[in-house]
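So this first bit is one chain, no partners, the form predicted in complex with the partner chain, shown in structure tokens.
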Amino acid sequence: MSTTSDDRSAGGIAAPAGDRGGILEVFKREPVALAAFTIVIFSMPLWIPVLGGYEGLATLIVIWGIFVLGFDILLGFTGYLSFGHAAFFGGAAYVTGFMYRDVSDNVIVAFVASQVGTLILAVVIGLLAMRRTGIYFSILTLAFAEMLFAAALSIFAPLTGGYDGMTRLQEPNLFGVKMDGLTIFYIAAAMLAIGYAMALRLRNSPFGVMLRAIKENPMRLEYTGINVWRYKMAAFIISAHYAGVAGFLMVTYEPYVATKFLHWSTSGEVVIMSVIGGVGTLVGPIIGAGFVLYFQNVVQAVIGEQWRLILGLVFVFVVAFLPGGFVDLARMVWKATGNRLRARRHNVPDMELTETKYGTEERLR
């Protein structure tokens, strides 16, 4: 898989040619690393029933592999946590659903509909919640979605069908053509494939370095000239993007809406997915969101009634003992097996419990 070859260049710019891989080196890889990654997961339908999968889970590997995508964006690079990224899958899912039921069974309408929808969700949950960091900034995240939830359920009951979901939905298609089957899956998959070379391309960008500079020094990267308020609302807003275009393709996938989409749940569901695959290196948690999917598709099936007991005693071992999730594991191999790399570690970035990172001159004010 394209896992080592592409987390090597998650250090952004590296040293001139020469020195030690460098800037170069990355650049030659990232074309690499993308068509790796759009064969590996085009392929899938041909690959996975050997794991004892199947199209429909390949399917779903594919729309939460762009959920968790986004989500790296934010958390991996900027540092931010967000407790309710829910609000944009189910938001988007939700404003798809509306459409397939009562307005237009095309998929571009729906798709066109639910990113301005996700795009006003953003920037409003944003502007406020954006304005605080650390764990205060993953509460308000968390409360604006179940906020939202708990709105879905009551007063926009009559419009969402309340705990039920949505039902009763027209069967979308792009002018003529259905979307089910491996119809769907590609335009997943090419969607996913976009979507990883868009967050390639941002992170080998300045605008990538922004982001990492955020994480690491908010104060010093605004007293070097640079707008951070609008670099993390970009951040913030393309993240929430992902989320929606995957909240779209769940629905077109599937027509139907659930109400867990907005459940707090689902936006744990996506911190464990990019936890134990690798936060900050793009594939890791895509890999996250196949080991769960596979785990609660097929290796339910087989564990039966205890499960989600195994799956807990699993993430609570990977969490302990592989904090940089599976593509440290991967990582590790590679060294063991006498591959020298730069061992830069993508560890979960702290989520800062401080209010602020601002040096002691902060306290001055």
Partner chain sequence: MTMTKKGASRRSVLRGSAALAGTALVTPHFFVKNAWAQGECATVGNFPVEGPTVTFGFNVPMTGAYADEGADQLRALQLAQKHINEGGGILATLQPLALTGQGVLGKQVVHVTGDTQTNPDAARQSARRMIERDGVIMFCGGSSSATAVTRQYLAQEMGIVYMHGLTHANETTGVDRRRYGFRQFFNTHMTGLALGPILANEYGGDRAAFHLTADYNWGHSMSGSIKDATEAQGWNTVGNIATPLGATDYSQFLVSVLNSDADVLILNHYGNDMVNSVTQAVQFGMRDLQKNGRDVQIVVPLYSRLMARGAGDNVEGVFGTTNWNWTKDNPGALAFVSAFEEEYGFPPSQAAHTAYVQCILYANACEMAGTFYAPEVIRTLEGMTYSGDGYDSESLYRAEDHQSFHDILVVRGKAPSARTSEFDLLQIVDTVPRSVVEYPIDTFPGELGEYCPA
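Switch over from the form predicted in complex with the partner chain to the form predicted on its own, please.
FYI, this one's just the chain on its own, none of its partners or other molecules.
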């Protein structure tokens, strides 16, 4: 099996010689995937109640979907696991709350301010954390997020409200239109659809190829003269902005800023959602977000606190037997029906096997 230079750079597997279309096939699939994704997302208020959910749950799934989508750009593309993404989610939430409380109730003003704040925070943390890899990077991001959490409860307590969170916010509006109910849902859904489209284009762009190459072998890229750090920093900032958008939307949806938004448990939830859904697949983490939130808000009402035990068992099962998450489960079912699959490398580093286009397994070289 032969590979092109781009495939070798990204550690990928070239398509068999009999395949036609190449990059054109990608462009043909992309609009179809985006259209299907958009239809499913925008129709959530119609089918979520059928599953026992409610309108507000659809909004929460969309907001967290934006959060985990950005997280997947960092972890899935570059392999950098952040335990401190709550810093950007919570940081943007606090900036948004400050704008609604003390400056303006206009969502555009709050959105711009939250993204500027996210950019500054991402650059500062990235400049310090992105020079380390592996567990050292993960611990650094966790440390920065916990420092922000501690600061919000202590030295910045007069501004943030301390343990009580930020309250007494003005009701957000967009040119007189109140941001509640289906209005905020459709705005959040539109942002998720745009974010998903951007992530698809990013994945299939030369920049996306470089990020996947960094995940495979950053040292080899450095030997070719490529400034790997700049690519990693760019991915980190892009991922942070997705989290910032989610933080802004969360406060716009519920005009209240909880201290939990900066807590390490928020970062942990994002990791769990991404792993359950399927890291590196873009749509997988969003499915994982919907699954976890459904457990928290619907299943919990039926079985009580035992939902945490069941969710933990699901997480253990996925890590042990489905390293590709629910997306790999769907691929297995699809293959069992006699359909062919495109090659996809597992997201877990110690997994040496992958599927070829025809579903057989071979050792990666």
